[in-house]
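Only one chain is included here, represented as structure tokens and corresponding to the form predicted on its own.
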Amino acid sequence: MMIINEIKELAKEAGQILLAAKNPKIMEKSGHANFCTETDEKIQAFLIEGLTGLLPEASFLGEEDGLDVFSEKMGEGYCFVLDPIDGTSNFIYSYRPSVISIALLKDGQPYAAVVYNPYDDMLFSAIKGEGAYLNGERIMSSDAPLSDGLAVFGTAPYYAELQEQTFEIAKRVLPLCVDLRRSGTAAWDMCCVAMGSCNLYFELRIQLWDYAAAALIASEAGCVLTDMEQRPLSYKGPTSVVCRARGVTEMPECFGGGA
């Protein structure tokens, strides 16, 4: 089964929608400073309409209207798992960058991956076993050490009970690094570990929709990417997500030592 291509003219075509988007309507859920807007939804319903044509044995997991409950039958099969926007905070305020991000999950398993930044016209992608792509050119994560490198990493910002121990480790890596960055979206972040322009991102709490395409890119980058215990990560939720380059071979000490 090739429908990668497929997959990328969808990612392209919704980008497209997110980007002639004006003032959209602004829902607000659960937890600190969590949107999602009329777009969010449109370029979901969008994805799950062209990705079922594509292929319609496939269940779905997605961030808005109520596809976000992660079920055993999902780890079963084909599953699409979808982040209409991952950064929509950045998306409202204009502060880029947003992408669309979209995994085909294989009995539970990452297979496929797209993630498109539509502002500057970046679409990354990756199937299993097969290596990370960049606009159709190959990409590998850096091999330098983290100490000649950036270090991304993601807030937490709807889980206010994890804000003191995320600052706690930016803090003790910082000197460890060239400096910080962070961007608001999880799958940007680990696309540009990816890619080689940052060396390691951290995140203390995201959701499989967050994670679950980049993830594989990076992957296929030659990252390392485990949870903070420096497990496998599981693709049945959330979790804490550290992934790191191929030039950081051991894990930092502030998230527990070893390699």
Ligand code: IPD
The other form holds:
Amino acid sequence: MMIINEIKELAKEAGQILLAAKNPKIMEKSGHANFCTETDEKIQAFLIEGLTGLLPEASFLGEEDGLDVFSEKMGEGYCFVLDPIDGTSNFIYSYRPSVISIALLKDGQPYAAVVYNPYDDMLFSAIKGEGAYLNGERIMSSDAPLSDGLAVFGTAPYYAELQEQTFEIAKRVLPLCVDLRRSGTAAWDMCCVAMGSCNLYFELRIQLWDYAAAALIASEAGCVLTDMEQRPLSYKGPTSVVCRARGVTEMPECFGGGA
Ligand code: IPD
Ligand code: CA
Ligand code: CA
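Switch over from the form predicted on its own to the form predicted together with ligand IPD, please.
Expanding to the full complex; the earlier chain stays at the top.
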């Protein structure tokens, strides 16, 4: 696709905005400990300007500034789905990483994706049907069984009602794998499964901007992505997400229910 290199460049420039931010102003949003900083807003505005220049006909769904409502028209033609900082709490507390996540949907399905971790200069990209790449090198998910790898999960931190079930599942997954991880960024978690560092990711509720880009990257790296009920992802809004590396051929039995 002609514009993937330009999207990568914009993600890298956005990463520089993130790295340069010093004591950004913090605003509270609805939900438990759900924050936005002026850097989230600045990066989203920067991406919208740059991406509009690349593809003027595209619509936008983004986490900040009231762009967070999925409308039917986003399921037609091109739509950029942006998470300017995935891992805002990490960013606020200087816990790494945080990533910039950009997905391009075409007729409601992911078509191109870029996820950038500026701290380690790691840029993941994918185009539908053309494989997943890390800094230009092809990546594939692990073919090892779950018992021979790490599992990573998200705590669905903004949804208190899901926490008991989240930790119940985590408790049951722990003996099935080498150990559990919790990074603080869902897009990074799925990229870790895509590059073979983890074998399984799950979270009971995340938003389209959290998963749209990383799900395409993981799927192009051979992962299987579903919701907790093993349905394909809808790419229309919030959902539970399970991302299994190639070696995790079946859904672990303890994954019953979900949001
Ligand atoms: C959050 C992160 C976190 C995940 C949450 C997301 P944000 O995104 O991805 O890892 O557990 O579900 O909402 O708020 O930092 O952009
Ligand atoms: Ca996010
Ligand atoms: Ca965010």
